[in-house]
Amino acid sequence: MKEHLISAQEIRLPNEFSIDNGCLTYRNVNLLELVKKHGTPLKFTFLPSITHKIKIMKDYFKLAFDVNNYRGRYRYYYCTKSSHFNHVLKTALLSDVGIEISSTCDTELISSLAKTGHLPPNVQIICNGYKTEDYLMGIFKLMRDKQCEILPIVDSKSELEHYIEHSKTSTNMSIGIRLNMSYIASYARESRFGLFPEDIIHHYNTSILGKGNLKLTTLHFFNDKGIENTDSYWTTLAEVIHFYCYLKKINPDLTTLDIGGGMPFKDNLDHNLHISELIFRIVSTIKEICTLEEVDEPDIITEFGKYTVAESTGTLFKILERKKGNKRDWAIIDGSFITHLPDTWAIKQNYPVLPDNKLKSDLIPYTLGGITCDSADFFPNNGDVEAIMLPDTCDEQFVAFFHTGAYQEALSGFGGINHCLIPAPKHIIIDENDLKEIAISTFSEQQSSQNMLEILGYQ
């Protein structure tokens, strides 16, 4: 931790930040120089962050396995729905990960990576989500192409019937089944996903047992609130592991527990997530219950999307004007939260926010307002953060939102039509070579009015 800023509270800057002559530097990139060259609004993606996050998680699991004498294996999967961009997938795949997909187009995305040589041999693809006819056709095509290992996760009885039929003409087809969590008394929400324990056992006994070409190898679950250090999460995890052990005793082919995703990311710079402690307790809990049940501990799969990619990206804006208000003072940005950071509007997501320049000036509180005509287009808006602290200056001012790399383009519709016809921002890619030298390239220019008019049928 290095320099600090005085905000609503003291914020000690993490090591990836520094202040150089009153300007904010992120991973040796001067953000003021970045916006001076490329303009605003601007998105940047720092690819080495993706590699770093994957390595950290693998190291945490390795340590937890070693300390607990855990005899299973760990496998990291990146889920594409967090960010489908080519540069993200190619970077993640360099770190020896599997891929989790959830739609028809995802299967074509995987085929595209294979054709260009960016899909490592024998990489495993987990197929989640509801399987439409087109999605199933894409899954079966990937199986026939044999360019990767396919593991469909069954979500319904009708889906299972498709695999039973397909297995008659295939060899050694493996599937997983998603567990519906609603059977757990402490689970707060009714879930539409997966099958109840009694249904899984019934379908195994009547449709899978004795079918030599079809094996149930994986039990999948996902906690709606993600992975968190709460009594509810640990109770839920224990219930799932006990069911895994029961199912393992009647199905020797069961080897893997997929604990899903939901690993938190840093939504503010002061947040100490203690991820290593979460991983240690997950591993020790699985080990303890399996030992009690006299069952071999399973291989563990995680599906981390937001954790993988969120902290790789930042979004930069220029302050257009400062306006005096009754209860709050406003700083108007040259973009829109509804368009450029829709999570801030839809689910009241927090992000770390810092001014880019003039950091030698005193800081005063502002609410940031977007340029749309919508009253909901402002930040912060969830009560967790009262205001954004900006330098008290009349000079040109820029502000940066960090850790914005997950879901934003998918939700706002990259290359499409956004609220009030606000264009998608310019997006640049930042990478490092072997000598840690920075290389910057443009992924996409700011969306043009002509492009939007063409989509709307005016040209």
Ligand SMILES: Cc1ncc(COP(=O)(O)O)c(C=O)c1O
Second form
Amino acid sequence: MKEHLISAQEIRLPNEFSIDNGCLTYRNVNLLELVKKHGTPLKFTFLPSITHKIKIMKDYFKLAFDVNNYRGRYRYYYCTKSSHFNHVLKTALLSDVGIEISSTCDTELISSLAKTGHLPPNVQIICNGYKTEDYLMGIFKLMRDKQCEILPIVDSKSELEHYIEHSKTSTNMSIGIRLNMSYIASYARESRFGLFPEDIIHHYNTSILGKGNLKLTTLHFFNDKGIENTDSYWTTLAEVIHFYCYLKKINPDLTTLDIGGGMPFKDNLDHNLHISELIFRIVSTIKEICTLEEVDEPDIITEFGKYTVAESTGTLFKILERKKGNKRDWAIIDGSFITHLPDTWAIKQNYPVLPDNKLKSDLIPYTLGGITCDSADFFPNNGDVEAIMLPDTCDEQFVAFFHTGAYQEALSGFGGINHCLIPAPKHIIIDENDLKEIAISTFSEQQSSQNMLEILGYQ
Ligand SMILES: Cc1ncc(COP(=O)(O)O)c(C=O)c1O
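Starting from the form predicted on its own shown above, please give the structure in the form predicted together with this ligand.
What follows is the entire complex, opening with the chain shown before.
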């Protein structure tokens, strides 16, 4: 932490930021220069952030394993649904990770990476989600192509039947099963995903046991409330591990516990997430219960999406105009929260926001408004943050939303049709070479009106 910026609360800027002559720099990139060169609205993706996040997570697990004398292995999977972009997948794959996919098109995305030589040999692919006929065909094609190791996670009984059938003609097939956690009191939610413990045991005994070429190796669960230091998370985790131990005792092929995604990202610069402590407690809880149950501790898989990719991306806007408000004044951005950062509107997601320039001026509070006609198109809107502090100036002003790299394009439909026909912004990629020199390239220009008219059937 090296700079202080006076804001609604005082924000202590993390080390990746600095202020140079009243302008914000992020990882040594002067954001004012960036918007002057590329225009706004602008998305940038800083690829080394992805590599860094994967590395520190692996380090946390290694430390937790060493301290707990944990004898399993840890495997990091990147979950494509948080960002499907080619540059994101290619970067993640350079860090020795597996990939978790969830749809038919995802299987084609994997084939495409194989075709262009970006899929390392024997990389592991976990196939999650509901398996339609097309998705199953894609999974079986990947298996036949033998360019990666495929682990389907069974979500329903009908899906399991397909693998039982397939295993009759294949030499060896491993599967996982997703646990439906609705039976756990501390989880306290209805879930349509996965199978209940008694069904898993029944299917194991009747359809898998004794079939030499079909092995149930993995128990999968995903606490969609996210990984958090709450009693409910730890109690739910303990219940799952007890079931893992029970299943392991009747199925010696079971070796792996997949704990899904849900690791948080920094949605606020003041936030200390204590991720190493979360990892330590996950590992020690698994170790403790397995020791008690006299079961070998499992290999652990994670499928972290937003943790991996959110912090790699920022979204920059220009303030078009400031308008008098009743309780607070408005600053209108040249984009839209609903279309460019849909989570701000749909789930009231917070993001760190900072002005990019004129930082020598006093700061005054504003609500930011989007340019759609929708009254819900404003930020902040969730009560966590009262206002966005902007320099008190009549000069040109830019503002940056950070950590916006997960889910936003998947939800807004990158390059499609959006509210009030607001175009997808220009998107640039920032990479670093071995000498830490920055290289900037354009991934896509701002979506054209022509493109939108074509999608809508106009000529
Ligand atoms: C099965 C599964 N794994 C992993 C993830 C990734 O979650 P997150 O981005 O919260 O890490 C999701 C997200 O919906 C999911 O459904």
